[in-house]
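Take a look at this single chain in structure tokens; it is the form predicted alone.
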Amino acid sequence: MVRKNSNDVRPGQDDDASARRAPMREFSRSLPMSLLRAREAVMRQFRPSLRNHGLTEQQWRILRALTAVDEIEVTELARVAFLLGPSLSRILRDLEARALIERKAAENDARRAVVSISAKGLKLIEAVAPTSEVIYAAITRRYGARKLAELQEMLGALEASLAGMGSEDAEVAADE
């Protein structure tokens, strides 16, 4: 039997479901899951357009990141695009084979590579952008411009407040 929430189990009730319950908030109410569900709801709107242009979400993320810079080292691109190195390497190979990006050795260290978006990559961005903006407008109408701006501000504040949170905070919590 699947239980929907903790109210379904009475204190002292001895069954397998209550024995499996972790001493933490409901899975569906965890912050990471809420953020993942919201991300999925947003990306569901964009995926068809990306597919129509032969792009994956990760490829689009890289191309969008490259439009913000003249060129960038691969390790920095992995950081700003939130991709692991091996995944990024594979995606960059695909984008380079399609002539959407250009890759060269870094001037100060030939072992490091820098990438930039190519003219063909910029043309693809220009082709996808109108549909992307229509989707953004639809999301804004549906959710509300003020609420969307507040959400983006709150997410930025959450990210900033957690940026300094690290091993010291975990050690303090463990000591308490």
Given for the second form:
Protein chains: 2
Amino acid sequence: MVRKNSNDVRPGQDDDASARRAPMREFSRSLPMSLLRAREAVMRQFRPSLRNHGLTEQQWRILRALTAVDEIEVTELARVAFLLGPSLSRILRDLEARALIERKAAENDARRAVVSISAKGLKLIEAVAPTSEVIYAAITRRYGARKLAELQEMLGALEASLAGMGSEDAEVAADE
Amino acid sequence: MVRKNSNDVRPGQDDDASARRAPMREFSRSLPMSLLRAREAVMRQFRPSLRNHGLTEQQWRILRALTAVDEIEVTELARVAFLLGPSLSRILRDLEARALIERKAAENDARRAVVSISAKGLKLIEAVAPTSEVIYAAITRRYGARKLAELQEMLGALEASLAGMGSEDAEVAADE
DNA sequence: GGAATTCATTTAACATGTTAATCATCTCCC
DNA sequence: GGGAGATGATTAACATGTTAAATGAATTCC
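The form predicted in complex with the DNA is what I want next, because the block you gave corresponds to the form predicted alone; please supply it.
Now the complete complex, all chains and molecules, led by this one.
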């Protein structure tokens, strides 16, 4: 079995070529990977339960967001549920077909659509929520409530740090 | 303008129905959402640069992983690049068509495929890497190197906490 | 030594992510 | 009040995530 781990990196073949450039961050320790793996570890806990109720993670996010408001415009919903417009559009079509949500046009603006959760949708939420809460509690217990709060605070800070950094790119501006 | 924020939650209409159940975690503060938003904030920085070089995030992950080894089997690569088999399979097909990687059968086992990065692939990596490093450095500077290290440590710990929790449906009853 | 099983990888099918383009409405401004 | 642009939502097109099934090759078992 060939196990490639941290240290057996690139046998010969590029000794002098790579001497000049930094070896780059050890791949598995990059920030995006760390975040991806952590999130996957968390979602792995929830997916089976959601699946048992015929919901995907994103559909659940949308229904959950809808329980917190009476009604909401699509754009706002996209922001709250952290979904891109096209994804949301498709999912709303599906949820509406399943009668889990209701949709109508805004009163003053025919462009805007207003969405709300249906009674059936609420019922589904209420069926799923207890299990989700149990799972969340188990995660909190395992990791530690205080540590979890601290982690979330740090994640929020990271997001905030990068907020303004958006598009100050040198090379992107160069091309087009 | 209808702004629904943290406080104007659920106007009437379900007063007694919701009296019994806990209001559930404020949605935007759930752990999965925090992780998703943080990761998106980070990836938003890298995507334009990768795109300029014709790479998606996942393609980049694969090529990056391949630079760290001489050659690697597909299953191992999936583990290292944190991709599911089907995704990896599709991407490898594409990368091979673009001559960025090479693929051959394993010597002792015709089931296994062995993948390595091509000279062209290496060249591409070398073209992208500097920009990526600059972005990573900017993120580190903004957020703080020490804080970043601490965050990664906490993310790793979270992953570890949840490691055994996977599928206690029936089978993993065997102790750890 | 061959049927049954396991294993590595791929294909299939559907849902979402991502960017660009489209479509309808709305706003502004002359 | 009508046309140029802005805006909200959807559609289009392609890439990946996710689970199940299929394929092909090795291993086990009798």
